[in-house]
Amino acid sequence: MDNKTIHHVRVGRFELLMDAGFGAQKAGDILIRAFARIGKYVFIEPMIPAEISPPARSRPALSGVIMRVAEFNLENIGNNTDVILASHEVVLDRRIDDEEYNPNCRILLDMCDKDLPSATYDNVLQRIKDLRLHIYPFEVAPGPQAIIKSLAGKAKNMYYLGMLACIYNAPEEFVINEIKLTFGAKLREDVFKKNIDLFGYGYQYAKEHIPFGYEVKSDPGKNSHEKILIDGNSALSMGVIDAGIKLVSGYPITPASSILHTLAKVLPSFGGMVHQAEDEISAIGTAIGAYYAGTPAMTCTSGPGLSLKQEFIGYATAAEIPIIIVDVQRSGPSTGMPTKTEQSDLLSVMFGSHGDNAKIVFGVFDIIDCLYAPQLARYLAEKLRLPVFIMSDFQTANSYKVLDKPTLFEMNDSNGISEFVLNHFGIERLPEDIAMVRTEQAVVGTPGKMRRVTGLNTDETGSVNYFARANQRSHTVRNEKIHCVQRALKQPKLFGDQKDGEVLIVGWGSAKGAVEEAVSYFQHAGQAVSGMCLRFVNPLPPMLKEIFSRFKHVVTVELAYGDQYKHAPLAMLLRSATLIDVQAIVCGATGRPITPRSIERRVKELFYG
């Protein structure tokens, strides 16, 4: 097309949206790699329904994913989307509905069902002409129509990723090579030269008809380093082979699963196993005895499952077993959204046994947190024998980033653990001896050695003991391994120059990308505006106070409800832990990302109502 518009941008976000089953995430992970290899940087999200194959041209089957792509390092998904292509009207209509278009969007629209009886095109367009956005319907020519339906349907992702990537200006030969490597070896080759064939004519469809373009710059210095695209789940699982964890016990739940389904594949290579049990239950139970004789062991669930281990998480602690648990939370509570991100479980891993319960928590900002944590969460568990929770989302699970390729340590020893791993999490090697509540800590069939394990409150003999002084003593050594690791926590990174001001803004875990662009944004516009975002939420870094009192006002932004008669999570133990006026600006359950927009139309209301 002659007189297309090219618009030269920094930074990008274009959705892919088709029913459940249509490979719409296939297309977009092959595009993303794609966009990695030409030097630019990604963040990429799914959208994934919850029901298992809901009926096609149904609102429940919106299935899709979003993209970003920048000449920058990328921390989150962004705000607004610039482009949209639907397969048809009623995934489109169901993904208007969330808000996240911005006022020049442009939609393409495939207008192939137009016919059919129960179509409602007509009501859908009309919609996008009363938001005053950008509509340009296409139909899919009977040549490649032809393909499509010999292949009953099921590549119409590939059309898509080849008008896609004409849009965005990725070179052809580079995402036919990474077609390749997906599907090269899966598909007979005439199904393949058919697919190949697919996205050739969607290139070339938007190359003649597609009015527009974008053209994001490639970062000239980013491929001078070896780089790895992953994500999160991936990222964690090679962490807990890095990390010299050899039993992996879990039961499948999304959006934890994928951590599963990867060692599975992998960590019998490196001398461990994975064991699928047979309920949550049985997950941890297996995991503890694991640790118990000596094995290096975690397990791995989301909201649901947590619920279930409970106990056996408050016996690890009375019986001083290490175990780490990895809990990729979703929205809730009960069966919730499970395929939808939120920062759900920080108050019932927090208080969710019984009793006063010791525990290590902290959450990952990012994958590359993911790579490292699992050899921190070893270290932390062994050294005190409690439980230790790595947190993550839904969100961090599923994003796919490009990292410059990390540092292995193939850790052995937990004492081994590197300084750059403990530097990278802000903590102190702890102190080499550390009070236990059993003075024999001997692994079972030690020669000589006599363990005792019991749920019940014991001297430091390990005897079973009910008297008050020794149930006291118990609680005072747990509590006092919490205080060692609080006592070694770095003081937290504020983001920006502002070490004082009017707004100081905090969140934890995955919050990270979110509030370090909203935090620029307002540092760039001259005002007194500072962020903070915490990994360790169990124990607290001790100089919260110290900090917080120099700012104005402290606000949380958090991936969990909150209202004005509720604190949200995180608000609540901030302002348990320092008598601040700390209050949640962001905490909603709406299951999709915090955006840096979000947070900063929150802060201009402090500063001018």
Given for the second form:
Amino acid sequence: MDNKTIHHVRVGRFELLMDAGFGAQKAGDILIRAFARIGKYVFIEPMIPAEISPPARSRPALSGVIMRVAEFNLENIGNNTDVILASHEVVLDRRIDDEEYNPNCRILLDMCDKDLPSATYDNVLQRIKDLRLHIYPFEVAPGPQAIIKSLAGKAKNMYYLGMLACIYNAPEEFVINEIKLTFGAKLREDVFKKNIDLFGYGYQYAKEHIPFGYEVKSDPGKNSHEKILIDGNSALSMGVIDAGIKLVSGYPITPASSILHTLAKVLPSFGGMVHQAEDEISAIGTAIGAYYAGTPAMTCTSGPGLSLKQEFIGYATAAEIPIIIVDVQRSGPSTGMPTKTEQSDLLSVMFGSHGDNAKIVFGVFDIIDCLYAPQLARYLAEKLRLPVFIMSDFQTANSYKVLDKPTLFEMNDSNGISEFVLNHFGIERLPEDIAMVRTEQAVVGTPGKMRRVTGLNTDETGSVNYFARANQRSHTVRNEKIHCVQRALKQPKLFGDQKDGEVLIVGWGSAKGAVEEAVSYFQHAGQAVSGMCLRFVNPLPPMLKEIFSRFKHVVTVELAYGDQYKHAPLAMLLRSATLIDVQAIVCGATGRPITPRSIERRVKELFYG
Amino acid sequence: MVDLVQKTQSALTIKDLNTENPRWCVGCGDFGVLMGFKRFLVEESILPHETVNVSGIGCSGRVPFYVNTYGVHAIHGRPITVAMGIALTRPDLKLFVHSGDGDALSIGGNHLIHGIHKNFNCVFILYDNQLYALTKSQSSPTTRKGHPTNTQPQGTSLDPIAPIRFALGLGASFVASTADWLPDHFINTLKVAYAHKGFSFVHVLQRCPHFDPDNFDNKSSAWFSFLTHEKGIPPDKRLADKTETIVHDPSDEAEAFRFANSQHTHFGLFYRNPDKPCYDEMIRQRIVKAAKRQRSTILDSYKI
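Requested next: the structure of the form predicted together with its partner chain (the form predicted alone having been shown above).
After this comes the whole thing, all chains and molecules, with the earlier chain placed first.
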């Protein structure tokens, strides 16, 4: 097509929507790798149904991939989509419900099933028209259609891949190379060739018939570092190895299972083992047993598993056995939405186990945090002999991005933690001697130091003791461990250069990318808005009250439910810690990540309306 | 070498293993188990610092506190899970799990299933007093039908679970039964269990005179029989003339089931399969077999 309109952009976001099991994520993965190889920064978020194979052409079947490509480093999946390619109208209709399209979003809709006795095409086309979005219906020509049929419909993703590659001007040879790397060894030669042919057909079709294209700028100067493409759970898994953790014990649960999958393949090569337990309780029990016996151990889970582990978490606190728990949060309550993101485990992690029990809780901002978190967790768990939580979430776990290849530290013992990692997480080295409830903490096997641990209260000799003074002392000692971490935490950094003013936006964990981008937007517009994101939520960093008091309004953005009568979890914590009237302004439980634009919209509404 | 062993043997005494006075009721069967266990450690000269006792909650849960070795008094029903972590990572340690009938067969039933199935190396001692005692007399899975408790004052309604059948049915590699009031038999049972590699399931009938004084008649011995074999557990010498002794080959699984299914009580070695693979060893073998890699290479497969 000669009169194509090419949009030159710094960042683009597009998505591919298909039925589950037809390879939308595989196609996205290939395309994003090709972009990464030509020096673009990418961020990708898969949309995964909770079921394996929901019926095709049904709303629950929606399986897709959102891709963001930019000339600069990306910290989040961004706001809204510029281009949607949908394999039929049902998945498109379902996705439109999420309202993540740009006002000028261009939608490519495959009309392959239009002859089915269904009025839905008309309804969906009308819906798109009413939304004033641009629709580009297309059909796969009989030639490629026949190839797809010969492959039982399975390779249509390659056709769509071709179309998207052309629209976003990904060099054909790079994409074909990635297809080879992905399928080359796995597919029969003739089947592989058909895949390549379909890619070519799709590419050619878009070249000839789609009247628009995007050119994402490149800045080759910024891209001289060696790069990796990695998702949150893989980064965390590699972090486990780098931290010298030798036993990972878990029970299958979405979205934490992929940590077990990744490590099951590689951990033995580094002298470690993955143990699949009979249930969530057993998984943490085994990790606690290993740590008691002197082996750094971790368990990973998500909401329902967290609920089951709570008794053992309190036990580890009382018995003074280190334990690392990774909570990859998903939407709750109960089974909730296993493949949707949320940050609503905050309070159950902090206060879940019965009685006053001390523990350390920190969230990860992003994928690089996932890599280093296990080292920090190990350091804190062993120094304090307490449970340490690493809080991730579905979004962080499953998104992947290109980043400069990070430095590794090959940690061997907790005191050997690198200054880089401590600094990265904003914490000073802890004091050498930290008081324990029991004076003797010898590792099993040490001659002459035999000791028993228990969940019962004990005195400093380790004897069971129910006297008032002894129990009060245990509580004081355990809480002092938390306080000493608080004293070691550095003051959280404010984004940008606005140190006081009108509005302070506060998030925790994975909200960081969105908060930072929203703050940057307001500061560019000259407004007195600042923001911060917390990693440590238990203990909270010091000086929050002083920082908060420099702003007229302090608001939180968090992926957990709140309304006018109920404070969202982070807001509740910050209110109680500072006695400042902190209000949550983004506190939805939609299962979709926080976007910079949603923050911008709410701040404008409330404070610049 | 022999000298050294003898020296070590003479070095360890019951006194070395004592800690504090147990807080059990007068006449509790746990005293017999505890003393028998200590005598076993001494006779086998098992070094205290290489020994770990793991327990759950209940009267039996306190055992680790009364033996001067390493110990974990864990949470209710979960000692097997903790023991698994120790077995996986520290095969050098001697591992004993102490669990009651409520702990092992009720709240912790799932873990017992999988402990037996995984056959990880430990001696598992089931203290079966046939009720919950520390919480003051409630029905447990092994309470005999009709026996009144505080939760079922009209009499326990269900037939009890039979622990030996439970273990055999799950494919246990070692199943033996003994009683707290038969010290020689108890110690010999522990010795054979300790010599077996795998999950050695030892069922111990344990008296609870405080809540159920009539349950086990330890004054008479005609109501039970000893299963014995040259490769099994010898009958208790002090009772051998009064109690029926049955020769039973512990490799005969069908015969083991027959004894387990009978209404009569049998003490001795029901079944032993020395060839059943141990999960903990298999997992450790994965490390041995895996190609060694340097940690500096972990990100290589993610390179673009």
